[in-house]
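Have a look below at one chain only, the form predicted alone, in structure tokens format.
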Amino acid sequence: MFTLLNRTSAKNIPKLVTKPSLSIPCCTLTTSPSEPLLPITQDAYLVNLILKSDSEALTREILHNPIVGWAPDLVNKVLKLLWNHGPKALQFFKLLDHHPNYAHSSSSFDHAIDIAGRLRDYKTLWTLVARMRSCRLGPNPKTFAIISERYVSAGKPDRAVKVFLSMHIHGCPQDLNSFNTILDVLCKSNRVEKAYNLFKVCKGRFKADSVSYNIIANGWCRIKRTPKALEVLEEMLKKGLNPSLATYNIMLKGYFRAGQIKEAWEFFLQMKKRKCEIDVVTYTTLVHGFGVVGEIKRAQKVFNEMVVEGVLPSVATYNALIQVLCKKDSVENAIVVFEDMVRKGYMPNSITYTVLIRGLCHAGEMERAVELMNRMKDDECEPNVQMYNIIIRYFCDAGEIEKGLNFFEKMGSENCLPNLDTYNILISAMFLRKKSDDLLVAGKLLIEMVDRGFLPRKFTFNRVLDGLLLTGNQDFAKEILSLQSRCGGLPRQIKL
């Protein structure tokens, strides 16, 4: 196996990129004539706008208000920011169509498709895909990628594979980068059977590539499939192309993936003693493979002789370290690593700060947790959803419900919007105590997931219109039932 070890250069020092922030102030939903209508940031309003306005006030300010200077980065602002937020964030893609002095974008409609894909809601996904070529501004290959990728995350692989191989009827020819493109989205899925076959029959018409070749390496590592992975490898020399740094890359994380530790470890040795130019990558795969497997003290020692060896680590190789130190040995060692890399100029990311605040509430440390959500801006880091969830969740799983309810609505004050997982968080805590007044804040909460655009499972409505019954909020649950029977749910035969 160790037969494609042949020596790689590579550059061995990555650049430190600080990461930029995305601050969004709160701006109040009133205003007068004297006030300004974007008091601070115009996305961070016409969000707020848009999640909290009825159709006549969105239309009122999206197409008759002069102050808003409408151009294709203001829309895919706000589009992203609406990202949770599907069916709010097509409604206003949607009303722009009508503004007499706006046109959108190639991007635009990518981001809108992307956005109508993981919806499923394919029928609009494939109007606007129709409506891209009839402005002459697409599709084009990423937007096949797109729709691609949001087949295969809805379980509909042959699907994405019969996107790619109609490509050319809808103006884009295929070539060899969305060749791989496919590919990529399949394996990365754990379609790698499908992926394969895909490639077997696909590969001469397309020139496979070297990026071809490790793609379909890469997807046999996922699954745990190293025999397989060497096949393709081997077939990847005999074809002429030469394995890259990246190649032996994707072979050493394989090996620890499928648990293969002993065989990683050789395969390392091998790359060195074949002087390939090991890199940064490959010291980052060793100390999150060997943390994994909780050889703690191998993770750490390997992390100390990179640097010996003139290999820097990365904040990626900084958090591979962090994260096993939560997992496997204490939060209070991981604090020790985050001290360290802030010390020697290291910026923390959002990666950084998720793992630590996760490791925290762990280790049922939930004020350090938030004060560390605090510091994060210190470092130019926003505290994203994932985080937000992450606090909420442990404090309301600690009985601490107010303290969840707080920090959900600092979010809005913060404009963080919650997702799906935020509001299935709290509305679980709300049966925790078994309180009235708790199931009556869990209908809430339940009314504003489905008008900001969420659809709850049925469990969920179940669950509250039972609860709301039992401590005799008849009214309530009504309500709740006429919100079930509008989202299509099956109205219950229940007597309220």
Second form
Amino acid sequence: MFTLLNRTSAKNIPKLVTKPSLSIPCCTLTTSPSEPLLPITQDAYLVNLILKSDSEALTREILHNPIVGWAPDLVNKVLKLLWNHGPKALQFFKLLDHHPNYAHSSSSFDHAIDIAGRLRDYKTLWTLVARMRSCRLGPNPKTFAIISERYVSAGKPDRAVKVFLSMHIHGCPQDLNSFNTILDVLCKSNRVEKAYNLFKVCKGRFKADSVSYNIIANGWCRIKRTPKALEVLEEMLKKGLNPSLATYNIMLKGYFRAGQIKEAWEFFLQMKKRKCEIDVVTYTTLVHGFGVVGEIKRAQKVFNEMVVEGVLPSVATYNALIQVLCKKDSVENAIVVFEDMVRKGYMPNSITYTVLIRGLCHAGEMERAVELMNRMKDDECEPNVQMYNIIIRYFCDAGEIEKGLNFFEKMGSENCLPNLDTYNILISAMFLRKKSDDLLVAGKLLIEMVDRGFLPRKFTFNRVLDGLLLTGNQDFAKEILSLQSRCGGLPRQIKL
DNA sequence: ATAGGGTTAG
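Could I see the form predicted together with the DNA next, after the form predicted alone?
Let us now look at the entire complex, which starts with that chain.
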């Protein structure tokens, strides 16, 4: 297992970390007198407008409102905010495509294609690709990366491979980069066998490089098949391609994933012994790896020792430690680490908050979880769908259905659109109290989710239908039944 | 959006 380590690793190139600017251009438009007169960002204003307008009003606002100066950046922001409202997003995109003075940019096309793919609306997807081409804006390698990913996550990896092999027909020739991308897309969805087959067939044609090999090795590691990963890397060495620190970190993580804790530690010791440049990723892998198997003391020991070795922890390292403390130790100790990181000047990110909020909820500390959620806004961090889903789920589980519903309403007013999970969580909760009014709410939620492009499972439909029939809501049940038959032909929507 | 570390609860 250590032959890999006999080679010198490539120089580790420091990564330039740039922080994206968080300032958002403000719009002086005010919505209506009943709403707060605070300056509202233009993208948020438009999203609200799009969500509440019928198609006639929308045409008027999008095409003929002279106050809105359309620009690619603004369009992309709107599309992003409408991420969990696919049909409306596509309606908006198509409408704006007919604007007299505005033409879509290539990145907006990519966004729209992504959304169509998520809705599994492949007809629209390929229409957009054709339209993009006729505007001479692509499609580009990124477009195909998006399309492949959508096919793979819809359970159609063969279609993804086919799309890759026919890229050139759409005016975008394949190269090593796009080859590596499709391999990675397949591996990240655990279709490693498929990736490996494609790799074997095409590695000569595209001159597979060490990145290709790393992607495949990581794929085998993801599905806990470390021997296959080692085999692939041996082949890489035979080809004269050098492993890099990324290669070693992939294997290290692979051992942890496969539960080979002893091997992981041995591998790390060998890395050290053979003068590999060990970096923050290596240490984060160790902290997380030891933590998830409950070896908290060792995780903390590694965390403390890395500084001695001259490697500073990153936010990700802190997140790893905080997470494992929440899971295997106590949320109180996790908070201690969180406060320590803040004191040292680290800026917690949304993962830090998600992990801590879940930890607090799990410990039954709902008030503190909510408090933290309010406090994170001071750190230029907005609560996201996942956090709302956690809070809503735990409140519902604790029997506080009203509080769950309150948070659901709150997210609507904060430009955080519910996703499939949100609806499933809430609909399930509507059966807990055995109240007939709750079932009416469940029915309304079901209608709303379909409207937003999410397809409920058959189980969900049946449950709501049964509930409505049992509580004497025959008319509403009929409405739901016709909704279900209208959904029959629709493809199933998956979560993010 | 070409590779390695940190959310995802049966």
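These numbers come from a predicted model, not from an experiment. By rigid core we mean the largest C-alpha set that fits within 1.5 Å across both forms. Residue numbers count along the first chain shown, from 1.
The two forms, fitted on the rigid core, differ between these two forms by less than 2 Å at the CA of residue 47.
For residue 70, a C-alpha deviation below 2 angstroms is recorded between these two forms after rigid-core alignment.
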